[in-house]
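In the block that follows, a single chain appears as structure tokens, in the form predicted on its own.
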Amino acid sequence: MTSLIDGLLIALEPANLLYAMAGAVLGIVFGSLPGVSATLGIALLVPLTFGFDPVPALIFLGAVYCGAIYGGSISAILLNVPGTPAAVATMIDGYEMTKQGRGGLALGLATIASMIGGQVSALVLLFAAPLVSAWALEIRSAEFFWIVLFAMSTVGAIGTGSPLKGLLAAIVGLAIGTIGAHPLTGEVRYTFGELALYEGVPVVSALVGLFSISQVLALAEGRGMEKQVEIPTVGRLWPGGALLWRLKKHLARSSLIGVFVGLIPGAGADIASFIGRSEAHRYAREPKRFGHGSEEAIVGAEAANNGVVGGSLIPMLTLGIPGNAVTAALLGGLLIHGLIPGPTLFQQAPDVLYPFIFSLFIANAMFALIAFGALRYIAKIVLVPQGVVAPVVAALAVVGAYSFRSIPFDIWIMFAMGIFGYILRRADFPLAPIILGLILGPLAESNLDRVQTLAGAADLSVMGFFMQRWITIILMVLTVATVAFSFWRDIRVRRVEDTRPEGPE
């Protein structure tokens, strides 16, 4: 209780409130710009926080996360262009409402639903994360190794379109994670004599390169906006108490759906938004209105995708396992401030974590206040041409990659990862499994080495050591089942597509 009270008081300090406000504003900007995502925004801003103290740094980045997930709905509703993948489900009915002259109502509902989803997820994070952390203290090296493999299997398979490409990307990330000195023996691997690689590929340079430089190259393919696009008249934003009361069950249900989906590695905000919309359709009074401007569809999608925020932070903070690319970027922010996520983090740094968690409540309230107070002006950001966005992102990326360690070689690492990421984008390979493998690879390797040492001391094979505890066996089964299910699902989808008749019905 003392930690909770102290954390709340620290989060309410004027300076930290300003950090939360600044993060929320920047998050909305990054989220609403087509072609820019929450992951790219945090990847660019993590190096900026290097000179901050840990508390304001995490408050700032957490607010960016909250604001960016919400901001994607602005361009989705007004221009039929989702700012983030999570806003695709919102776009379906949101743009229809804009064409009907109800764009303001759609934006107001998206704002309220996003705030409620975010607050519910932050509440669950506040009380669930310490409990999960206490349970995680009982986990041994064998379990941690298989937890990492399970997380990688879900991110690489379930979280992507092609399970084969997802798993290959995860393997590539794990391979990149082996560069540098061995975590236990100190043996140097794959550095080619370059001193800058002795500690491994820097996470910040890899993040910025994979998500920022590759996106810059993708944006450079386009010509930007050939003509000025007119933003439709927004109109009245506040949806009214009566409508919100009628939608209360959809708001509560989708918020909890988002939290649950956030707990699953690989199932990000985009998946949660479609599940939330689907469940809203199931319980809607007028399901026929879905796809034609349904209020239930808007709140179902937005409450769910913002509910993912708190849920996705639970495994990241308590186990050190980011479930998606955004939390992987946030993990980079923790690492550069000397905070190692895991079971002991809540015991070692409660003075950092509790202010951070309370700041999520503040950030969700901030972006709602900003939206209702200045959305008509913020919405004009969606009109910035991509030809302007690309060089700005590139410049920030170079500064960010260099500022972390002040080593020029890090810039070359960033460009190499960026070109590699661009090639993977063109080949429809996901990028999230690569950065997750880079972060989780050393964790898996160090735990496997401990298992081998313990197995040798007990005169057991590694597999025999794994079979000693039922938790390890369950994790092994879940990992294999996840990979098998993903391939079965892919084969089934392909068969359905092959049997679908071509041409008009």
The other form holds:
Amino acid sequence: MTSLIDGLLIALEPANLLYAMAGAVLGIVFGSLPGVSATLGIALLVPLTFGFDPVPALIFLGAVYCGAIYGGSISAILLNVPGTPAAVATMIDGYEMTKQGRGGLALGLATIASMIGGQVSALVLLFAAPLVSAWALEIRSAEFFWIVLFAMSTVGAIGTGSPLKGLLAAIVGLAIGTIGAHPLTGEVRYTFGELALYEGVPVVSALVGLFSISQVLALAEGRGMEKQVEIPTVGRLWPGGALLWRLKKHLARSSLIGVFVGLIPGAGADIASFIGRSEAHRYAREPKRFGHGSEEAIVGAEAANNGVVGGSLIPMLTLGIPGNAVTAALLGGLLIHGLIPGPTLFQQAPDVLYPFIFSLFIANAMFALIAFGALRYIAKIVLVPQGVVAPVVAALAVVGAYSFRSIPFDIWIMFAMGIFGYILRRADFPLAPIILGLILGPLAESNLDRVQTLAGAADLSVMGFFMQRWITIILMVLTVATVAFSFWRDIRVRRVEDTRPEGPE
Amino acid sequence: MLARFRRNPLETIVLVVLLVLGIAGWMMSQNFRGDAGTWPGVIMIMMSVGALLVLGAQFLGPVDETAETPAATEMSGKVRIAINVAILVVYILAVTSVGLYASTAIYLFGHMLYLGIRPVWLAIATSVAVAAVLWMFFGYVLGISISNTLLF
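Structure of the form predicted in complex with the partner chain, given the form predicted on its own:
And the full complex, kicking off with our chain again.
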């Protein structure tokens, strides 16, 4: 209880409120810029927090996360261009409302729904994370190894278009994670004599390169394709108490959907927003208005995508397992401050974690206040040409990669990962499983090493050791079932497409 | 066979590279002492097998006519990407020889001009402003500098 009160008081300190505000503003800016996702925003800003103390750094990054997921809806509603993948579901009805001259109402509803989704998820995080963390203390190496494999298989197989490619991308990430010294013996692997790789490929450089340089090249592809657009008249933002009261069930349902989806590895804010919208349609008063400017659709999608924030932080903070690319980027922020996410983090650093969690409530309120106060001005950010965005992102990536260890080699690592990421994007491979593999690979290996030692001491094979506890067996079955399910689903979808009659839809 | 390769040649090249890297990585892992080679060995085999499976699905499986073929990059597009990569390489080389913030300002100006930002004064103002903000934050607040460079 003392930790909770202390955490709240630290989060309310004026300096920390300023960090939350700065993070929320930057989050909205990054989120609303088409081509700059929440992941890219956090990846670019993680190195920037290197000089901060851990508490303000996490408060700042947490606020960026909240603001960026919300910010995606601005360009989606005003320009029919989703700022982030999470805003695609919002765009369908949001832009319709803009065309009908009700863009302000759409933005107002998106703001309120995002704020409520975020607050609900922060509340669940506040109470659930310490409980999960206490339970996680009972987890042993064998279980941890299989939890990592389960998370990897889920992210690779379910969260992507092609399960085979998703899993291969996760394995590529694990392979990159084997570079560097072996954690137990110190044997140096795949470094080719490069001392800077002794501790492995730096996560921050890899993260920044994979998501920023690949995106810079993707943005640069579209040179000359920019159209001069104007922001439509926004009008009044506040939707009114009566309308919000009428939408209360959608707000509550979609917020909880977001939290639940956030807990599942591989399922991020984009999936949550579509599920939220679909459930809002199922329980809608006026389902026929969906797709033609429905307020219920916007609320359903936006409460769900911001609900993901708190849910996705639970496995990341308590088990050290990021379920999606944004939390993987955020995990990089924790690592550079010496905070190792996992079961012991709540015991070791409650003075950092509770202020961080309370700051999420503040950040959610802040982006709503900022939006209602200055959205007309912030919305102009969506007009910044991509010819400006791309070079600025590249410059931030270079300075950020260098700032972490002040080794020029890190810039080249970042650049190489960026080129690699761009080629993989062109070859239709997902990038998120790669960064998760890179982060989780060493965790899986160190736990497997412990299992090998324990199995040897108990005169058992590694598989025999795994079979000793029922929870390990459940995790093994879940991992295999996840992969099998994803392949079954993929085959089924292909068969349905093969049997679909050709002709106009 | 050739028609299937042409549907997405880059994918095939990536898969062949991963296959070869997996085999080479597995062979290298056999020389690591103690248990240090166990995990990398397993991962490298999985990478090769995974690449083979995707290649197999690409060349032996049914052709998915409904799937979007990645837009083939025209020669002008390839040249444009190559120029963008070259600009970035020159920038990174300049960072370690000329200096972080001076080269950042010059790079921003050059890349913005190449990407079609006009008028020129807008590119100049944006470049100087961004480089100044980076210098203020990273150089002044965080104290990051690259030694042995011509400028700051």
